[in-house]
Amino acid sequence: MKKKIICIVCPVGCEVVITVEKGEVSVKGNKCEKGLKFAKTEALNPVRILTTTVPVKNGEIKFLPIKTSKPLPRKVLMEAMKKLAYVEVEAPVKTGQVIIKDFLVENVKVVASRRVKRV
């Protein structure tokens, strides 16, 4: 398998070519070690920080931006969004406040990305 991607680890945005043959990953085009690590992860087990919003009850705004504390495997993102569709928080909320502990994967939290005052 051969795949071209743009590395998103730093502002350079290297065009990287990943080749996977017989379980071995080779990477060409990266200009740093971070790019090499990113490309290998992207080839074998892509992960993403999940960001979205959930409704806020009695808050100054209607939706609270949230994110996961660590990257989740890309293959579970749709399941994660389905679970978050049923989440509603009560104001007040502090930035960084844990909304959900151990979300889908142990030690991954869903946290608030901003403060919301109660009205």
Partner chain sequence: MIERKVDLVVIGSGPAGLAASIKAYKLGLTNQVVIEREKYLGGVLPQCIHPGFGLKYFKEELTGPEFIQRFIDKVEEIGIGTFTDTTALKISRKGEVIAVNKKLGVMKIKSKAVILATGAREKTRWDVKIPGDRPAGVFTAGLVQKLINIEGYLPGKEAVIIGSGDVGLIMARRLTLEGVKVKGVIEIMPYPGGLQRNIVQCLQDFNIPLYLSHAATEIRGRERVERIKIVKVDENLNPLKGTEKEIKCDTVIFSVGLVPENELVSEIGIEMDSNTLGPVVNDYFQTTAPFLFSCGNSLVIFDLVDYVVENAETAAEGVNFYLKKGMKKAEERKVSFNKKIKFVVPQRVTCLKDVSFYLRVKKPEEKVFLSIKEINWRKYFQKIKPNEMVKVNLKREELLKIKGEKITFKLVRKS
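Numbering follows the first chain given and starts at 1. Everything quoted here is computed from the prediction, not taken from an experiment. If you superpose the two forms and keep the largest set of C-alpha atoms that fall within 1.5 Å, you have the rigid core. What changes on going to the form predicted together with its partner chain:
- Hinge motion between the two forms is captured by two rigid parts, the smaller swinging by 20° against the larger on C-alpha superposition.
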The other form holds:
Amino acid sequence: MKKKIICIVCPVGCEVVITVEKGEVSVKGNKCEKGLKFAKTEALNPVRILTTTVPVKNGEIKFLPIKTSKPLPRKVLMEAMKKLAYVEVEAPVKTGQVIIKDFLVENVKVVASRRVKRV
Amino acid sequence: MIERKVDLVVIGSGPAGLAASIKAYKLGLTNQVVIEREKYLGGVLPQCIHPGFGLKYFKEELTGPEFIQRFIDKVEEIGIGTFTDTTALKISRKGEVIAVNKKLGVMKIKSKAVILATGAREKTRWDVKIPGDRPAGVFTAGLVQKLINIEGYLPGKEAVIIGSGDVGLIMARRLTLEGVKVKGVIEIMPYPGGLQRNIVQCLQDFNIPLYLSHAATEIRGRERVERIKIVKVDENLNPLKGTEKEIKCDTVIFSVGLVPENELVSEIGIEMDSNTLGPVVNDYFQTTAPFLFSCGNSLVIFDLVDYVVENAETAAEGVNFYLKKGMKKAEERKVSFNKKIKFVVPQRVTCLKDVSFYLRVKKPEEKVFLSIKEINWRKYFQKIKPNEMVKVNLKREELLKIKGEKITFKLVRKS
Amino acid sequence: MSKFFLKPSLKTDVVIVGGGVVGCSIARELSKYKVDVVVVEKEVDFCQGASKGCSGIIHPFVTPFNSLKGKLCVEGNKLMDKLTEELDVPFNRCGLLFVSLNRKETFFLFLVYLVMKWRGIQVKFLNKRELRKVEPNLTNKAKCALLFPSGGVISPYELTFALIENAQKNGVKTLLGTKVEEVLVENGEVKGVKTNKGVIETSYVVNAAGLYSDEVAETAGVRNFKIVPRKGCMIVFDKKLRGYYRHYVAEAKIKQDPRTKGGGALLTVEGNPLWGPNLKETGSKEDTSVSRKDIEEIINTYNVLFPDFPLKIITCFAGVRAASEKGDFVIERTKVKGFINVAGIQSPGLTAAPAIAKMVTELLRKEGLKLERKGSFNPYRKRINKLTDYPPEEQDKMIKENPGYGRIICRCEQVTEAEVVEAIKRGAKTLDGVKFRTRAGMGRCQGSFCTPKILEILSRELKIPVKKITKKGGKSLILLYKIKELLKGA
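Form predicted together with its partner chain, following the form predicted alone:
Shown next: the complete complex, the earlier chain at its head.
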């Protein structure tokens, strides 16, 4: 199988060609190591960082932006969103504070992506 | 009425404003204030909850709130005076800033220098002349981003996005993730307006159709948006008969570009660049009013916050240089460019230091050389696109080789 | 309001159907007398129909001079200075320039000049040099012009809101969101009106229902005219161009469409250049859409006058003129006692409105309504105080007295929170209600920045959830869901 993809690791957006033969992945067109790694995962099991917001009680702001500490498999993103729709937090919150441990996948955490002071 | 005297006023607390403020502080300009019209610091970044920020500046991938939090923390740590929920109404020719605030009333701030970091506003449906009805349900992408991420509301259930700028693409994904059906992104040009990575991770990941070479022709709906009409266009952007199509939706979102906000300085009468719609500046980002400096999106629309921070820091160095040594105008060289280039910033060069030039091309080109005639400099590009800003670093030694008063950038095809 | 209607009925002397500039003018005129007046408007705010969608020109005259509209226009024009002073409404008698671009038109202008002199209408002839001096950006093809100094510009919605605010202060009651379904007539006499919210008992009904006046007349059984809706589109340009021209400028075209005076290039009282309107007969009373063709047509028409004008469009809009098929105003008593038609009020309806109000008052008197002057009538109304109209020292005082003046809500038009709150106190319930009273959202960003802030203030002041706020009433909701609602299966 041969596939042309755009590397999304950074804004340069290299065009990368992935070839999968007998379970072996070979990559052409990447300009960096990160791109090589990305292309390999993209060929087998594409993953993405997920970001969204959850309501925060008693905070200086009403919604806390959150993100997953590691990329999640692309195919579980919507399932993840549905789960997160029922999560609520309480201020104060620190940047990087863990909201959920082992979210859908082992070792993937949901963390706060900003600080929220309590009011 | 409160009167204050400071060395520097920074207007705007987005990445440009805060980066400039911190840098200026580090250079010794401690008597300064930052003015922000929103209730919180950070400008637009607190609402940009997606990742992709800071790859160049911090060498790691951050979300907007994480990126700006680092600057906010720094500002708070060193104790720079900030006024939030405060709007600058006027800047006089002598550098006096009039600002208003609920608690303090009118503030007259006399300052030796002003850094403008007022960001950008979004183009509207009328900037691209999309006619039809005027129902509820028509938004700009940045407004939707704020409504969702800060205020916690969804505009509707079925949306169509007009324009494939980055904010629009990001919102296509954001809306989809929150359960809104995005029925398509309409782009009049044959190529997307946003970064390629956003086409992949915001549209392709979610099977959102991208209609390239399509124009929106009409928005319809009496009270709330009911549908949008689109048509295919030829290479001259003229509609092709028989390709008309209607898409039912309750929401139309415009992502058709940003315009630098410079309303505050319109009365001062500084020289403006009709290509960038920002002020004309030298390589210290000093405008033609010597006390006034400009950076970030109010100078020129950047696509990476990393460049914004970089140029804001240079502006702060400029202020420091101006206040301590003064700058002579006569030494400046003018930047010009050929027809394939849309703009080059800065528009003037002092030749006192190394310079980073930021430029955009008008159309996508392949196999081209970007050259500077006067110094025999050139760089090859396999591909160059309008949606990706090009940055060129030149050393002072090279610039000093220029004999005349001009620096000419040219984009030419490889023969 | 709706609780009020749970009572079997409401009694009043006069019901005015329609809260446009005409209905509100009549209401304000009648508030000078000892009579009970109720204004009934089907929309959630005043000035939602033809009045909102007009350009704001105060005409010096219209032809034919002997027509009702011709007479009321000249009369209304004369009343405008006093009225706008009393109501504190900005009015700019900028003058109308009728420009000739060729020899034929010059000849035509001479004829017009003579007729105007004979009619006693103020007019001045400007030769090419004089014309250049007053309008330097006008095309150099311009040969000469007639200047009508009594021509002017006003904000139609500001005038309408001012009229109704002043009428309310003097005792007039108003019912918004209330649609007249039937005029109740017994033995050839008005007995009341039936609305969607209940019955109002009255002996006098003034039908100022604009586009729907024929339908209202029909329910009274006296429909002797037909409304022919005529759409007019207009383009509004950036305020930065305010100095480009000063007068209301139109070409002295010889072949005129008899259905319209052809529009012009004007400067709104707020300083935005406005071009139009054009004319479209769409057959629809509701269609206020603007098409690409309309935009091109308008630009082509006025580019002839200002060939180098930078076309920085802020917005386009359209209004539907409530013209009668007769072409003239229909203001008359009918065979139903107590029912007065005030219909077919197309241009120059805005100019004529104060004169129409006086005429209708007299018609009501003839119909038998007892009109006795009220000693307590207060003719004055103050406009919403705007922060940026004052110097910094005054601004500081304003903020100390009312901190809301210290928070700018709309950055393009520099509208403060205090101004938005005041607009809501004066009756704004929607995003458009705030916009048309304060200009918040009318600038170059078209509400991209201020919308969340205005939603928040509307929600707080009116004590309604953000999700219930509309753009202009009905189903024009701004935000349909709270975040996570769709994921949870809304």
